[in-house]
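Given as structure tokens, the chain that follows is alone and in the form predicted on its own.
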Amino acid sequence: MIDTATHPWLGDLLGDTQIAAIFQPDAELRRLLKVEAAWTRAIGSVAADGTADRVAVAIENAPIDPSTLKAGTTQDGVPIPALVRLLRDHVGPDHAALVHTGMTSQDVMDTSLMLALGDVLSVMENRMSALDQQLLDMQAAFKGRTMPAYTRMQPALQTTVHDVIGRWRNPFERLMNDARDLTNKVRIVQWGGPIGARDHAQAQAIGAAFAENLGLRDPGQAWHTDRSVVLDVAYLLSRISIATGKIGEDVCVFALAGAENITFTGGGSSAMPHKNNPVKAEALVALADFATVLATNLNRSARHEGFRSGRAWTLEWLILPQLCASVGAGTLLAAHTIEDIISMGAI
């Protein structure tokens, strides 16, 4: 897999360092430690054990190198067993029972994922707001201009540039509202224990405390085999990519029709100096198509056999960060595509 965010020449075109940073190992490890510490505080508060908070602080500040989880992940298929061993060694045998007891690897990683997706959705909402304002300013700049409307790749009737840009803007208000709603929806903890049964005499109190310590909500039950919330995020991301891809696709169509429809900066050719290729718009369409493929494949990861699926879970790890990063890159590239437009339509 290509890491487009850090690629030396693809990075600015196809990458998104901000979204990629959310899924970097250091950031993920910080979230895992945060989740483990929140759990320690939760079981300590129920047991009225005053040492729990001190142990939680030790967990949050544990000097763990992400690379030390490599061998354990290769062996166990998940980094949490190795992490728990390191944390128990770190806090010492007298407090080891306050680390991870009553949790599973999936509880920790799914809760961490919800924290990450909350950050992703916040970034997306802010970028869509900026895109909408950018398009509004563009409408004002090209007010009164006309151009052909295209249907089935052919010029049809005349329309206004204002209307063309308005069609680009139309989805964003709804998408921003849905992103806000979904941000609240993903702010949940995952806790179920070994088979999702929450087999603990004080399950309700522990779940509530665990969630409160993270600033999340307790849904009242385990959801680890119901990936609906992950699919909801994937669907929203797919819709965002459709909206940004629409901008790119239209710019490509207008560019094909000639400079009387659109002019823009960039897009040089090594063999034909006269050309002005719509490279950013083309890349925007490619990112949208890639996101569609990823979102479709993510559906396969949502079906967990039995009470836990290593196969489905691993597939989700492979796809979801890439989906977030590709859609994020599309929002950035849409802004750059719009910035590069010099003129649209005729006065």
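These numbers come from a predicted model, not from an experiment. Here the rigid core means the biggest group of C-alpha atoms that line up within 1.5 Å when the two forms are laid on top of each other. Positions refer to the first chain, counted from 1. What changes on going to the form predicted in complex with another copy of the chain:
- Annotation for Thr68: C-alpha shift of 2 angstroms or more between these two forms, rigid core superposed.
Could I have the structure of this protein in the form predicted in complex with another copy of the chain, to go alongside the form predicted on its own above?
Coming up is the bare chain, nothing alongside it.
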């Protein structure tokens, strides 16, 4: 669709290269290989067969032909069957059984997704922490200043700029805590095999080894049809976008109500030099609205019929990366919007 992160001119307004990088095909392929290698080591360790490590290294460094992967994805609806064929060819017939045996495609992709979401959450937590510090600094800088509290789009009573900024800061404490908790919660593997039953004599040992090889935990059973953990991430991202969106909306409202409330750099108009448009704040609102739209869809993709849903799962792929990237772009743009503020309130 359009990758705003790499877009030659929209990139710094609406894009987020850091989050986008997490979902780039190359990064995803590396994660998929990492997961397959961890699995090979897991089943190898159970079999006490010394070759597993060497096969795992071969997997991690396997050259993957994108066109084979593409043809396979179009055929199978997921890239994993083609990837496994390539890997088995690569390690040779003697070691083919050490590749992927006992897993199913969704196991690989959902485990890879957990690694990606862990990275996303960690980025988000750091950005919220920096945003909160920016806002704290701004409270100090505008100490003692006052401005009207706006209720129902009208000036109500006078309040302090400290209080106005305090309302912006308010959600971040809980959001940072939730991000931290969730970072831990997503650090799990998905493993179930064809129908999620973990049909293997040494299931417990293999699950534990698989998880340990990836620095994750084994939740003890397959969870792929219950997308709660994905919904939890989306719910957190939604609330982050509401928090950054409010900053954008308030800056628009304060600026419209008068320069005694707020002044900022940027947003000039060549045709009308007197104007000072709140363009970053406007884009911040647009990103928040966009994230909400995407979150709407994610609830749909969370109801998986039977033991595996191709339709719901594919819908999740279309939504989740850009939900992460658009909320990420909102955190970046919120920081820029705040940086641009010259003054708030009156002495």
